[in-house]
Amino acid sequence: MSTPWHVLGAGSLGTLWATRLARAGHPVRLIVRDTARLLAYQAAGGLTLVEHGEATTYAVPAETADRGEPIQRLLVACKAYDAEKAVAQLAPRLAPDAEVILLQNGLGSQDAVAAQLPQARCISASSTEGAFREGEWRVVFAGHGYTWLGDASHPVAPIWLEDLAVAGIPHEWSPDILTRLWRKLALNCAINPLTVLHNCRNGGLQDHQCEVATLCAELAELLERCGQPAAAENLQQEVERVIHATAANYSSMYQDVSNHRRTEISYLLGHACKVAARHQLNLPHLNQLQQRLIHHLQSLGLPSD
């Protein structure tokens, strides 16, 4: 029998691969926060998968975190700032030669993660998948996109990749994972927080060239500060493409805030602002940027960190 996929995280990507994955024939296993929430989940009778308009529902198996059974492979699927102590739950349950994949935004939480599970393989991911909410244990599949998967210690792919090749999830192993992490983190940095900050969706910036510009500027430096030459190469372009291309789509920020959420602020805008800091670099719009995010969040009631 295969290895079973151990889902931690049943937001929109989690509950996309959990999907994906079991209709395939693959099995899953949706670890969930506590009883409450399995009862919660075990009345929706599975998590349902919306695509092209379709809706179907898939009976994954749920548990708890405090169940004995070791985990072998485990997705975690969680948000950045809740990876680390959700991880730190299931870290006695883990095999010995476990394999974490960590499907995180930003940076600085998969090394947290990495840190406290010292006998585990952690694969880290970056995906341009488009997914959201359409309630509990539903989720709309909005855009096709691609997931990067990679290990900067330990260059050989697993396996399991057939796995996801089967389940229908475009992917790729990546040796230099680490500049699609930097890469993926200027792009975030340099659209979700202006469109918080103008209430709008992703093609509202292109009202706002100059502003998206300017920070594209900056944070290039930074990612060649940080020894990302090749993260930093055509940012501006990449940027505007994929304003242009998810004009429509409202930013992951922006679905956060609008749903009285935490956002990830931490690990993206946080994140960057705290190594140009640590490399000693003015960035001066950068900085700007997060003290405006933060006294809008904190204008909402919602945690600045």
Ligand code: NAP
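Residue numbers count along the first chain shown, from 1. Here the rigid core means the biggest group of C-alpha atoms that line up within 1.5 Å when the two forms are laid on top of each other. Everything numeric in this text was worked out from a predicted model, so none of it was measured. What changes on going to the form predicted together with the named molecule:
- Relative to the superposed rigid core, residue 248 undergoes a CA displacement of at least 2 Å between these two forms.
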Given for the second form:
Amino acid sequence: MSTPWHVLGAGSLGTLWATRLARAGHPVRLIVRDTARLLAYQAAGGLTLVEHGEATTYAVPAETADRGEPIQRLLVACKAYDAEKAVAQLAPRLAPDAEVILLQNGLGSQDAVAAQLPQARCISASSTEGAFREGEWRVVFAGHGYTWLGDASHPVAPIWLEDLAVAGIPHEWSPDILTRLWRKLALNCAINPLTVLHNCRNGGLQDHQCEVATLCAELAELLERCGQPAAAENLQQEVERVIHATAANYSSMYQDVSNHRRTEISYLLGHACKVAARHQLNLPHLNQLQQRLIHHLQSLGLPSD
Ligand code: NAP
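What about the form predicted together with the named molecule, after the form predicted alone?
So here's everything in the complex, that chain up top.
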């Protein structure tokens, strides 16, 4: 029997991974928030993935954190602000040599989780796949993409990448995962907060080119200072390319705010500003952007952390 995949968080990405692994025949266990969520899940009869307009339900077994077998392989699919607390609840069940795969966007949550699990191997992921919740336990696979996985402290790839290949999850082992995470964070910082503040689609930032360019210069300075020069290369050009290529899209932060959901600001722009301060780097425009975004979130009654 192959090692089960325990999936913590039955949201968009958790469902996308759990359903594809389960349909490829891999053992999967879903870990939901509490007994009420477990009962609701059981009543629904499984996770539904909508792909190319077709819905299929997979009866993936589910459990709560406090009961079940020891966990050898854990996929953490919560938001960045929930990851540390959700993993802490599971710590007593983790095998001493457990592997923990962290799907969170941004930076900061991966280190927080790793610090509380010194014996586990923590692997970070950066994904361009897109999915959203259409209803309870029902997720739409909205954008095909790629997932890079890596472990900054240990370059050897794990054997279970084969499970992902069998499940048709496009992926690559990345020895420079930190560079990828920083690059994605920088792109996010240059685009997402401005789409919220200017209330526009990504393409709307074509009218704010100077503001974008100033932020890119400060972000590149930050990346250089924290030992990520490769992530700084041609940052402004890539930001402009992304704005153009995704002109009709609303950014994930814009969508969170317009749906009155908490954002992951602390792990994106907030993390960038925190690291800059730690390096005593003065980045006035980035700091001002953070303050404007915090005020905006507070004015809407949304958490600003
Ligand atoms: P999501 O749809 O909000 O799902 C998060 C899930 O975590 C929810 O089902 C939530 O449970 C669950 N959760 C939170 N605390 C928990 C706990 N203590 N125990 C069990 N479950 C818990 O979020 P998402 O969109 O999948 O995003 C996950 C991460 O992936 C984020 O960092 C995001 O930025 C990143 N990401 C997402 C996408 C995408 O397309 N969605 C793409 C790339 C990266 P409830 O259902 O009970 O609230």
